[in-house]
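Below sits a lone chain in structure tokens, taken as the form predicted alone.
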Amino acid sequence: MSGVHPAWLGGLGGGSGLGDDVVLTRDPLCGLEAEAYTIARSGGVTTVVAADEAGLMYGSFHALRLDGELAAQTHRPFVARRMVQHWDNVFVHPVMGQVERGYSGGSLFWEDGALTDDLDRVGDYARLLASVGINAVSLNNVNVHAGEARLLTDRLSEVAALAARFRQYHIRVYLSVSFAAPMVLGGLDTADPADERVKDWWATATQRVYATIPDFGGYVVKADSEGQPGPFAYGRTHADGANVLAAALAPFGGEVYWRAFVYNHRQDWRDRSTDRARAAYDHFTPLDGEFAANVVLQVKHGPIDFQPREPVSPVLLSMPRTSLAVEFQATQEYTGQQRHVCYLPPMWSSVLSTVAGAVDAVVTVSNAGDDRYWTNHPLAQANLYAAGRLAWDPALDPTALLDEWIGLTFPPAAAGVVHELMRDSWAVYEGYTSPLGVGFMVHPGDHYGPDVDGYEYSRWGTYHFADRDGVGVDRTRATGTGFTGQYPQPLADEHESLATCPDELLLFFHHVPYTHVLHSGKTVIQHIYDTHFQGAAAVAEMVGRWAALPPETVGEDLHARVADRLREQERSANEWRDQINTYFHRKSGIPDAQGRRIY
């Protein structure tokens, strides 16, 4: 790029960044979208063609990860918004602290109520995500507090000092807004999208956002959901609500990310015939087509709520009137909070190749903080590494991700031993948890450890339902909640059918006895036993592992980091292995068919 310096040449590494064995060219007439990039390396030298300066840094970046010769390739994003949203908060909250859901340390954009004096951190950030192919990050929690929601006013100039850092690496920013901000900031006595009032306020607030972030990207919302304000107190539809924001972005190329985890949170435990599955498709499916063309219905993943395993949300099937965006969780709220290895890029291929044709956008919750290793457990950064480049290319192999992380992270010496722990280590923590696809038994509030009942008399529609004879919850359409209904054919029969559902998604579909026997050949309740003792065990092994893997290999600080982090993941498997074990051998009477003990 002779005559042009642009910030992310210089921050891919010492000098001008690549060195004279790269040659990039800006090409306007290429014939390439924006982003995409041509990238070849032969005799030494790597050459990378793009139409826009993004799409140089993306072949850059490439070309870091280059190890031999590459016959020329092209390579284009699956989906124009990449985006990573963090559920910080500005000030520290009496419970969810600096950021919520975050085992990572403090924020890495706000302390204690001010904008962080290491912007260059923050830039070192920006470099990170934009080396995996993010281009956009929302700034603040979703749940969006006083400090919050002052962020859209007379704060703007700390979101302009981040996005500023952000913008070297082609990365917009956006902000969680809350739906009652013309009452909360503009004084006004109502936040019902079809009064005018309300409409000039979200226009004019928006206006002064563009003045000063020109490149801004637009607003994230939870709205009727879990206690935050929405359209449903004024008798409109999430449609009504987001297309007023919508109608304010529009001018300057903004969008609204409108979040669907809408579900009753205040359940009658005793009510089988509510399902907090069906809600979000119950909610959103009637409003298909209603929603402006700048609005992008955000979906998790799944049903519920980021379960060690959950089918893909039915709500991603079925709406192809409106633009989606598939939503997963890097922070690790429900898969050992960055205190277990968790290796979840394999749940998320799996959800994308299912859904890769009707989502416009793919949203990671950041699991990064300032802790020093960015994500608490050194390991855990494979997470938003692999998050990154699987929204880029869903189609890219997990394990292959994971060897490339670990190929550009470790010391070929400790390649195989990290590729050991990490490979199976979804299976493995889902061995050892919640059985079968029934989810959390989890710890009410901070969601970690075993409670095998902790939610089941709650408000919260996470029931499991097991009994002296069974466990697991009907959500069939000939005698349960009909949730298997929301599917399209032939997601819907198999799921309905024992002879079809599969058994890792049993006890989400279906309440069957202990004695069912499972596709495996194994009984429900053999399963349980088995594949408890078997996870535990596993995490003993990976234990022992990293401990045989001498320090200096991998620097003292980590490897510390890691093994004490191991310690506490063994502590922890071998807890949940004795509780739900114990819990089913108490429920069903069933003795383990191997007589091991169980307490």
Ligand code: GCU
Given for the second form:
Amino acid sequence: MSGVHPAWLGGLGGGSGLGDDVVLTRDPLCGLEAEAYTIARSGGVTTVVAADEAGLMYGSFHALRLDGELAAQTHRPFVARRMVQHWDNVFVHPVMGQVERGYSGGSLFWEDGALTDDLDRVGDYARLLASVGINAVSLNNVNVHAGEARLLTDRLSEVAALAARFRQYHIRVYLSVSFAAPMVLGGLDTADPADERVKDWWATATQRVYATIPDFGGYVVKADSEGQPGPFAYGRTHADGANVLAAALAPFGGEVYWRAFVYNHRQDWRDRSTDRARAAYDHFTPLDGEFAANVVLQVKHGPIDFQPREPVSPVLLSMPRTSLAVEFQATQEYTGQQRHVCYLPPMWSSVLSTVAGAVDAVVTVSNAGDDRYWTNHPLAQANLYAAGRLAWDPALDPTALLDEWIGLTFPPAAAGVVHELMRDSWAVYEGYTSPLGVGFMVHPGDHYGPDVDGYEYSRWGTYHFADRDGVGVDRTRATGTGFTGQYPQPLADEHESLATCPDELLLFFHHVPYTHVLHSGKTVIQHIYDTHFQGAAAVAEMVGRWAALPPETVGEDLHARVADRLREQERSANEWRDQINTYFHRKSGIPDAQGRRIY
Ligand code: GCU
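Next up, the form predicted in complex with ligand GCU in place of the form predicted alone?
Below: every chain and molecule of the assembly, starting with the one above.
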């Protein structure tokens, strides 16, 4: 196929960035697996060989990143399933807006009830995702409201129009569906997975989908979670529920991504026996081995909900007979909402270093919208970029990926500043927000900004238990909720013991006095003061660094956008610093050893 201009490049030379010095060879007999490619560059000529079109495409995108000579290397994806999920609504939701937890403007796919008329932008987005190795996208919110449920039936032509754009880049399209669809759409009086009429309804609906979109990927399901319908209403298990949808999809090679985010969201804060961190494991591990082969159990990377710091979910280490997906959140719900710089790949990479061998899929909740920079904060693009690259190869170094993205995005004169702003930005964010893994000291509802007790007496199961003596959640086997026992060894013992529990997770697993001495040698209270002063000071420095970069280096508009977001980050970081420090000073009565200003 050398010399042909494949659709996914928009024509060689013309806008693709690939020059005549790139030779693409598709050779079905080359011995490479699906999506894999061999790339080399010598004497100024790059050669890419693959057995299939997708491999050739990934190799071409690699060619765009190349700089200098390269001895032949073969690249193959670590997992076959690399998905981006959108929480987009078709209709503007009264509380959640067009995109649930979306901070980048409206949806790329729908505009207030109708399919976008800018399908070219969708094509550009598909190219962007493919360039980093993403091969699956689910289009709509996991909370499926009535209007959105109809994407599966009478609005299918819209899904087909989007699928046509994604197909050009070897990306398959998925839909979030409601477990109650047989009732909501089919007029049945039940969604019981054991009912024959329900099975038939799913089979027929799915046949229609494949008649319209033959390469449709499958369904994403949030069931029995935060008010969504599910199999519990009928006394059935989640395996019963997932397997009905899986049976409907199996004849067409489709898959169900079934979410493990199931917990009691109507907890009584007085009830100390219920621990939200335990919920996914308690619900799902007894079902290991019971899911159909085309069900992928999709598990959030931590046991609670995308906090700036959580331990790895034990579910990911405990279901060897189930296909598993790890779910990351690029949309920065709890990590600054794309107003704060927070480069997340160091977090994802550390999760992947623990679970990579156990997962079959990597799923990332998208942070992109119809904003002109895609992600509101222009620097937040790096999270989407690296999410794809890490799904392809979890061993890639997050800092190297950052530099790769910077090199493709900014002129050399800006590279150093952007690198300095971003490299440690997750640690900086963690520093000025909730300390030592305790999480959820955010403003209820919108989850932006500090509110230490905002969730303390709520129904959501996210408590820190701070009193005058200490803070943290006792999740030990010895005296707490027993959550540490859900981990395999050596993690179970490591988390259980104060002697071995890592500082950054201390308050996730233990309730300790403010005077408890960390491995770092500091007391908990002094750590809280120090990290909050340091975190906010680091943001002030970032503001100065960016201001010192001449705007024309990156373009005035982009410079102004980043400057504006940095000002908000600085304001917010100061607010976090002062509220957290004041709160813990008042609770503990212990002064800051350095006598800094606390209110
Ligand atoms: C979080 C988020 C919700 C979302 C949910 C989920 O709780 O706040 O908006 O629906 O995660 O992942 O399903």
